[in-house]
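Taking the form predicted alone, here's one chain by itself in structure tokens.
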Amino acid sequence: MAVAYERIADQLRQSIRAGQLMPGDRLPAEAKLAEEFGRSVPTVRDALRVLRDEGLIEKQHGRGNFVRRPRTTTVRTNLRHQWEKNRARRSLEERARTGATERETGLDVDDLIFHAAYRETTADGDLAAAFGLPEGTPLLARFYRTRCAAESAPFSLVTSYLVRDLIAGNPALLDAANEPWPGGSQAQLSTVGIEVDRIEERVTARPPTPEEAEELELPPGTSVLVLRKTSIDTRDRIVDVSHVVLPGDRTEMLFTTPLERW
């Protein structure tokens, strides 16, 4: 049998479900909802929690509860390499027109606002296991963050790492200021003649860190996806080294494996 704070947080999540809250709308102080149910504070504030924690609701510092407003969500699927491989090779105009992020989350480059971050370093343990190359080899580090104009936070949190030496040829790779590069990636490492033969990702699940959650602005209890994202040139060469961190509370991974017939 649910207790009072369960039934409390049921019939304003039956509300917002409803539409009889909206997102955005505020909802009575804590001592007026007190007073409708016939309850203590602590007990309301206990449901609220539960709203919270749900992420149907967020508390703002000072002006109290509002109904949280759904985040755009994004699908990403497997054929999103294919695609961006099949576009490094069209036209600038073409490239530039619509990108990876339009894609999965079906809106419009006009609704994007993007930021990317370079910085030169060198590989550690970890990396330089993952390229097949000696510890402190120079590396290109990439900070990329993507959100919708009408949201304060990213859809995720993405690291990339190249070798600098494969992509010296073209000083142009090395410079923040030349992103958002039309195509991508891909089109980027076809400027230095590198084809990408195949992408290896693994995904896990996890807790956020501090850092993670507030960037992201997720829901207390939600986890996020890490995936780690392998580029293999057509010299057998790994050619780059991507960590990703997705929201869990929105974002959906869709594998699609097309399958010989007998």
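We call the rigid core whatever largest set of C-alpha positions still superposes within 1.5 Å between the two forms. Residue numbers count along the first chain shown, from 1. Just so it is clear, the structure is predicted and the values come from calculations on it, not from any experiment. Compared with the form predicted together with a further copy of the same chain:
- Comparing the forms between these two forms, the C-alpha position of residue 243 differs by less than 2 angstroms, with the core used for superposition.
- When the rigid core is held fixed, the Cα atom of residue 224 travels less than 2 angstroms between these two forms.
Requested next: the structure of the form predicted together with a further copy of the same chain (the form predicted alone having been shown above).
Shown below: the chain alone.
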């Protein structure tokens, strides 16, 4: 702890936690801080980088360093799966009117911009293991981006894989032009006689790759939640494997686990 930049970081962190520096406040200029602490500017910058990595401050080029405000978060709940399953069998008109994302964000269909792209591919080692199928099995990869019309960054980066042979019975499922499909994935699967029985979701966290940071417009010093979702049908087949990347500072995932009564 004899290190200068850590001492500076500690003092500033203290000020922020104690509320002497409030969210949105600008910190003194780096040159100013260097003078106050009797250190060089690069040393002060080392201290500020520590705070930025902790998510406490935000650097704005040409404007200054600011105490970061807590982000407003989107909640994603696992109750959505049952809701989607119920919706999958409603009338076309009812399904078209709203989707799971609209429901969770409280936004209207018109406020959301939806983008989908499909590509045919084959299972590599990881995907083959996830599906429990041999490598090289033909798959359909689907890429989704949904964002608020008012914002430029999407909520999430979604890649969904389906087993081609399982859905080939309905050629409409192979064409991205049919997106957004009214009723979502479970409605799509229902057209080829697949009923989803349960969904397993695996969650981890890590720093974003540069590509993810770019696409989700993540400031440095944020993490991503990585969700790997597996859908299993009533015949115990793995019918969908999805990979979802969510901004950690904007997303809260809510899982409700009901327990059997004594």
